[in-house]
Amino acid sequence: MRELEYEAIVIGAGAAGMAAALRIAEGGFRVALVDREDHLGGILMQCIHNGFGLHWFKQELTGPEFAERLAEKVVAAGIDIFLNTTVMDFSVSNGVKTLIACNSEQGVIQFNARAVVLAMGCRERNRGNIGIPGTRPAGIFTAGLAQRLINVDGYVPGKRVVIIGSGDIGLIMARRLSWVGAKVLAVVEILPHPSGITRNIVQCLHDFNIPLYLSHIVSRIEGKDRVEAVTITPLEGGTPEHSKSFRIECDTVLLSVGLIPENELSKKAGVTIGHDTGGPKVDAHLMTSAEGVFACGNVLHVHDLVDFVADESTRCGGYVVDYLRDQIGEEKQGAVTAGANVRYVVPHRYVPGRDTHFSLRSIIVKDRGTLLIKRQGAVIKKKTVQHVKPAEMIYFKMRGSDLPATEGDPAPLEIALE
C-alpha cells in the first residue's frame, strides 16, 4: 500500500474543496485534493444554466464556466490532485488523520495529515426517505439524476414529468425538459411555499407556464413496467383531502425533496453530527469536534448560491492555515443557538472580539424581517432584512466589536427573527 505524507487533505474537488485547498496553498502548505469523480467540479459540471458568479467572479457564468475558472486555479497553484480516488476509510488518532482511499491506477493509498477539510457536498433524498405509496415502476428519479442523464449523458428521462417538490434543481430541472420538449405537467409540494428561491420560480415556472400545487402531496405513484400516472392531494390543516385528489397521467416523476450532507467519512472520524444542519457541529473555525477536521460547503450545511459556498470555504481554508501554523489556541468560545423562527445557524459557536460570519436558515415567509442578535438575554445587534423564506439563506458578519469579550466563560449567542 501506497503511503503518502501532507500537511492537510481536502475531501471533494467541487466548489468547496477547490476554494479551501487554494486558500491553504497560499498559505505555503502542502495540500491534496481528492474526489472520486474523474474531474474537478463536482455536480457543477452537469449544472450548464447560468446564474453562478455573480458574487465571486463579479460575472454571470454556468456551473462549469465556474468550476473551470477554479481549477485553473488550482493547477497553476501546483495541489496535488488525486481524481477518480475514493476515501473508504477515515480516522483521527494522536493528532494524525489517516485516510484510506483506492484508485484503478494506484490502487490502495493511505494519506497522513496534520489537517483534514471535510467537503463532500450533499446527496438528494430519494422516494424511499419520503415513503410515497404505489407501485414501483420505472421513470422515477431524483432531479439531480435527471439533470445528469439530460446534461451529460444525453438522454430525455421522459416525455410527460411530473415534479414532486419546489426544490431549485426540481425547478430547473422543469425548464430543462420543456426546452428540450418534454411536456411538465406539475410541480407538487408539500409546503404552503415553494422551497427554491424566487428567481427560479419566476424563470422556470412562470415563464413556461408550468402549474404549482402548493400545499399538496403525490399520494400515490401508479404503473406497471413504467410509471402510468400519480394521484395528487391537497392538504387542508396539514391533512390529506383525499375527497379532492386528482390523477395526472404521466411517464415521469422526478424527487427535488431536499438535499441531505453527505457525512458518512465524517461519522467514521467520530465527527458529531448537528440534528439541525444534518451537517458537522462546527465552532467558531469551522472546525469540527475531531481535532484538526474542518468542514464547508454543502457537508456542513446545505447552501442556496455556490458563490457563498466559495466564501465560506475560503474562510475554511484560511482557518486551516492557522492551525497548521499554530496559530488556534485554547481560547474560549461562546454558544451560538437558533432562537425564534430560525431552525439553524453556523457556526455553532462564536470568539468574542472577533469578526465572525454567520450563516442561517429562516423557518417563517415574510417580506421584511428583523434580524435579533441577542447575549444573556439583551439585544446587541438589529438588522433589517428584506424577503425572508427558508429557501433562501441568511448571511450577516458580526464585527468583533459588536460582541466584546467578558470575564469568564463567555454568555451564549442568539439569534432570531420577527
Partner chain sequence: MKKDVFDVAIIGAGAVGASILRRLSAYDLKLALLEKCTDVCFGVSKANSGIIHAGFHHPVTSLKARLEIRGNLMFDQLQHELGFPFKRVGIIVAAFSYEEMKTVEQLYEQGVANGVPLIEVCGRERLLMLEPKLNPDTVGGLYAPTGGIIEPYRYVFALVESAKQNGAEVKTDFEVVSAKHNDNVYTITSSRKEKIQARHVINSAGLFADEVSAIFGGEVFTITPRKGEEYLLERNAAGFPNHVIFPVPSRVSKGILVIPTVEGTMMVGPTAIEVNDKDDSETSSDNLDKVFAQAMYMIPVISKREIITSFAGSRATMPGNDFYIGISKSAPHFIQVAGIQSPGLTASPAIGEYVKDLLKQDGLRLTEKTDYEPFIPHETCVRELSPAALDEKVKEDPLYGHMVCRCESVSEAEIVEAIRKGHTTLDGIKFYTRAGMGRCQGGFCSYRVMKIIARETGRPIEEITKRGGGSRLLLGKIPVESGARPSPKPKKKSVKYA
Contents of the next structure:
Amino acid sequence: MRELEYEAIVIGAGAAGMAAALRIAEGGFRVALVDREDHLGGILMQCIHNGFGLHWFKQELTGPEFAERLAEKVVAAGIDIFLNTTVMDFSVSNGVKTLIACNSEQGVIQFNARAVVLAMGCRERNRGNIGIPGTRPAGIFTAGLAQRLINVDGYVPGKRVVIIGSGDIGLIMARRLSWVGAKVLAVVEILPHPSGITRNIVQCLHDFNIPLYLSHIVSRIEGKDRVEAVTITPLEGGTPEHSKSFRIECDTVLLSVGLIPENELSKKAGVTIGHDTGGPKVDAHLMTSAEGVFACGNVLHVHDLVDFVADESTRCGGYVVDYLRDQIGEEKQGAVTAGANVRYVVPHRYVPGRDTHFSLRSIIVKDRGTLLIKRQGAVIKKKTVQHVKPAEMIYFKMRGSDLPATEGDPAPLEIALE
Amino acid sequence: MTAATEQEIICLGCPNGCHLHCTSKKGHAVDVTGNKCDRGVDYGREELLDPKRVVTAVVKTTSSELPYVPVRTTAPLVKPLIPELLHELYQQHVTPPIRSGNPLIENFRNTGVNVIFTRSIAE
Amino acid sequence: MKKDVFDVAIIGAGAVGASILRRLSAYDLKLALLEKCTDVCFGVSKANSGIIHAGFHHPVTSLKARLEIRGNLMFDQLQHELGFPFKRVGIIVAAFSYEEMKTVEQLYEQGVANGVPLIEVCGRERLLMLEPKLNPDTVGGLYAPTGGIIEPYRYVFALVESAKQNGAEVKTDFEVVSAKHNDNVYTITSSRKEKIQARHVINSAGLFADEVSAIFGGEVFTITPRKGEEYLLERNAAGFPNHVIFPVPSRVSKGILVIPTVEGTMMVGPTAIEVNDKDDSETSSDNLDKVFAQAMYMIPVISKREIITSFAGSRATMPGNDFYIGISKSAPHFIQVAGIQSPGLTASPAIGEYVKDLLKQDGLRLTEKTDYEPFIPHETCVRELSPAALDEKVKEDPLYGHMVCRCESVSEAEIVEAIRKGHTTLDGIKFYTRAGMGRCQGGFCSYRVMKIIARETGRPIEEITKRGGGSRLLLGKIPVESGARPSPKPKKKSVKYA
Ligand SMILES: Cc1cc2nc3c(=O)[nH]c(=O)nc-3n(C[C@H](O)[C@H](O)[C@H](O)COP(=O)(O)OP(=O)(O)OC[C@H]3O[C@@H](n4cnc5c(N)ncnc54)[C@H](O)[C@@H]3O)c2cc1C
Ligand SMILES: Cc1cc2nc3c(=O)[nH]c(=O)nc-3n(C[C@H](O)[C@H](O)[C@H](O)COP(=O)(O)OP(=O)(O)OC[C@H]3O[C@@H](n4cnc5c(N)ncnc54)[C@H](O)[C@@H]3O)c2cc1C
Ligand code: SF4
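What would you give as the form predicted together with the partner chain, now that the form predicted alone is on the page?
Whole complex next, starting from this chain.
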C-alpha cells in the first residue's frame, strides 16, 4: 500500500475541486486532485447545453467547454491528478488528515495532508426519497442518469416520457429528449411554482409545447416489466384531490426532484452537517467543523450556476492557502442565521470588518424582494433583489465596512428576505 | 389607428431572466422595457419577430472511449431550421482527434451560424 | 434417453425450492431446479423481512412451529458453510398496556412449549436497557435472543450455488406450463416449449403452487396472496434498533415491525392485506403513513426522510394458515410444499430436511455422495476488506480497484464475478453484490453495471433488462422515433391589444 504526503488534497475534480486546487497551487503548495471518474470536470461533462460561464469566462459556454478551460489550467499548474480513483475513507486525528483511496493501477493509496478540500458534488434524490407509490418496473430514471445516457453514450432511455419535478436537470432533459426524437408528455411539479430557472421553463418546455402541471403529483406508477402509465393528481389545499386524477400512458418516468450534497465521506471524518443545506456547516473561511477541512461547490450547498461554484471554490482555495501559511488567525467569528423567508445562508459564520460573500436560498417567490441584514435587532443593511425565487440562489457580497465589529464577541447576523 | 401588440416575455440573454415588456407596432419596431442591459432590447425584438435558439447536440464518433462528442451552434439559429440541423448532425460520424472549438459545420444554410465541437478527444 | 431423466425436478427457485435442492444435492441424484424468472430468488423470497424467527408465534400443534424452531437452529451451520450474512440479533416484542402484557405471557408460554431457547419476559427497565430507542411508554415485553436476521437473496443464491457445485442443474426462464406422466416419468414442458423429464416432482412454486398442482393433477386448493409492503431506510438511520422489534401481535398478523438488516440499513413493515393479483407488488401512500405511524409508536426517532426505497411481497396463504407439505394422494411421485407463508424463510432449511424424508418414503433411494462439498468459496466483498487487504486484492485483479457502486463500495471485480455466476440482469446483480442497493438506488452505478454486463456477456446494451422479460432499460439510440413528433410551434403568450 503506498503512502503519499501532500500539503492539501482536494476530493472531487468537478468545477469546485479544480478551481480550489488551482488557487492552492497558485499559492505555491503541493496539492493532489482526486476523482473517481476518468475525466476532469465532474458533472459538467454531461451538461452539453449552453448556459455556463457568463460570469466567470464572460462568454456563454457549454458544460464541457467550461470544464476544459479550467482543466487546461489545472494541468498547466502541475497539480498531481489522480483519476479513476475513489476516496473510500477519510479520518482526522491529531490534525493529520488521512484519506484512503483506491484505483486499479496503483491499488490502495493512503494520502496524508495538512488540509483537505471536500468537493464531492451532489447526488440526485430518487423515488424512495419522495415515496411515489406503485409498481417498480424498468423505465424509472433520475434525470441526471438519463442525461448521462444520452449525452455521453448516445442511448435514449425512453420514447414517451413523463418528468417528475421541474428542477433544471429535468427541464433540460425535456428539451434534450425532444431533440433526440422522444416525446415528453408532461412535467409534474408538486409546488405551485417551477423549481427550475426561467430560461429553462421557456426554452425547454414552452418551445416544445410540453405541459407543466404545477401543484400536481404523480400518485401512482403502473407497469409490470416496463413503465406503462402514471396517474397524475392535482393538489387542492395541499392535499391530493383523487377525484380529479388523470392517467398518462408512457414508457418512462424521469425524476428531477432535487439534489443532495454528497457527504458520506464528510460524515466519516466527523464533519458536522447542516440540516438546512445538507452540506457541512462552514465558518467564514469555508472551513468545516473539522480543523483544516474545507468545503466548496455542490457538496457545500447545491448551486444552480457553475460560475458561483468556481467563484466560491477559488475563495475556498485562498482560505486553504491562508491556513497552510498559518495566516488564519484566531479572529472571533459571529454566527450567521437564516431569518424570515430564507431557507439557508452560507457561510454559517462571519468575521466583522471583512468582506464576505453570502449565498442564500429564498423560500418565497417575489418579483422584487428586499434583503435585510440584521444585527442586534437592527437592520444594518438593505439590498434589493429582483425576481426572488427558490430556484435561483441569491449571491451577494457584504463589504467589511458594513459589518463593523461589535462590542465583545461578534453579534449574530441574521439575513432575512421580505 | 395603429394597433400595438404588447407581450410579456422573459429575457434569456443571461440567467438574470429579466421580465421584458415588449410593445410592437405593425409587426415590427419593438419597444422593450424591463431590461437590465442592452442585450435585453435585442432579445425582446428578436423573440417577437424572429426567434432563434442555440442548439446543442451530440454527434457520433469512431472513438470507442467516447462514442459521442458534444457540439453546439456558435450563435442562435432560427427556430424553423433546428429540426434540419439536428437531422444533419445525427447523420455525422466523426473521427478523432477532435479539438473543442473546431468547426464541424460552417455557415449552416447560409445563416452564418457554425457548429463547433465542445469537447476534445485525443486520437 | 433414460440417462437424461432427472431423479427429482423442483419447481420454484425461492428459499424453499433452493433449500430442498441443496439438501438433496448431498445424495447421488440427478437434480433440476426449474424457475420461471430470469434469475433465482426473484419471487417472494427476495421481498420479505429477512427475519429468522425465534419460534414463539405459532402453537406447538402446527407443522409451522416445528419447522420454524428446527430451521432456526440450522442457520449457524449453514452460515458457516455458505457464508451469507446472518446475525442473531434477538427479537423483542414490546407491550404498551397490561392487556398486551397478558398476550406477551401467552407468547412466552407458547415459546417455552415450542422449545425456544433462552426466551424471557422482561419488565420495562430491562426492555429499555436492551433497546434504548424504544418508546419509554412501554410496560415490558418478550425477549428471544435466538431470533436473527439474514439477507434472504444472498442466502438463496448461496444455497443454489452450493447445489450447483454438487452437480445440480438450474434452469431459469423455465416456466412449467404442462406435464404428462408416462412409464413412471414426468415430461415437463416450459412456456418456451423446452422439455425435461423427471421421476419425482416437488411443487415449491410459492404463490403459484395451486396452479402447478393443477398442472400435475395434484390436489385442488387455492392460494390467496396476502400482500406486505415494506420500507427500507438508509444506513446509519436514526431509528436503527439493536433487535428486531415486534408489537404485540393481533390475530391476523404479527404487526408492523422495526427491523435492523445485517448490512446496516433498516426496514419497517410489513402490512398484511389480501389481494387478488399474485404479482401485485404496488406500494401505496396510505400504507406508508400507516406503517410509519405504527413503527414510530414503538421507536419514535424513526424518520420517513430516511426512506431509500419500498417494496412489496405477498405471503402464499392457504385455509387453515399452516404449511401444507406432503406426498400427493392424487398425482404420483408428486410432493406438495405449499402455503409456505411466514415463517417460510426461517423454516426453509427444515423444510429441505422434511422433504428429503418424504422422498425416501415415496421410494426414492438416497445414497450419500462421497465427494459432497458443503462449503462454497467465500466471495470477496470490497466493503469488508481492510485497506491493506484491498491493496493485495487489486494486485491480484486490478478490477478490485475500480469502484462501480459508490454507496455500497462494490468493485468491478465483484460485478464480473456475479455475471460469471449467471446473474445477468440489473436486479440479479443488485441482489448478488448490493450494487444499486444503497442510498442512491443505482443513480450512479446502474449504467456502469449495464455496460459491464454487455461487455461480459457480449450482448448489446439495449438488450440488458432490469429483471428479465420485457423489463428493458434502454429503448434506443439517438435519434429515436417516438411516433409523435413534438410540434415545433412555440406556445402563444398572453397578447394584449392596446
Ligand atoms: C443537469 C445540470 C444542469 C446544470 N446547468 C447549469 C447551467 O446551465 N449553468 C450553470 O452555470 N450551471 C449549471 N449547473 C450547475 C453546475 O454545473 C454545477 O453546480 C457544478 O458543475 C458543480 O460542480 P462541483 O464541482 O461542485 O460538483 P461535481 O461536478 O459534481 O464534481 C464532484 C466530483 O467529485 C467526485 N467525487 C465525489 N465523491 C468522490 C469520492 N469519494 N472519491 C473521488 N471522487 C469523488 C465526482 O466524481 C465528481 O467528479 C447544472 C448542473 C446540472 C447537474
Ligand atoms: C412481506 C413478507 C415478509 C416476510 N417476512 C418473513 C420473515 O421475516 N421471516 C420468514 O421466515 N419468512 C418471512 N416471509 C415469508 C417468506 O418470505 C416466504 O415464506 C418464503 O420466501 C417462501 O419461499 P418460497 O420458495 O416458497 O416462495 P418464492 O420465493 O415465491 O418461490 C417460488 C418460486 O416459484 C416460481 N414459480 C412459480 N410458478 C412457477 C412455474 N409454473 N414454473 C416455474 N417456476 C415457477 C416463482 O417464480 C418463484 O421464484 C415473509 C413474506 C412476506 C410476503
Ligand atoms: S436584459 Fe440583460 S441582464 Fe436582463 S436577462 Fe436580458 S441579457 Fe440578462
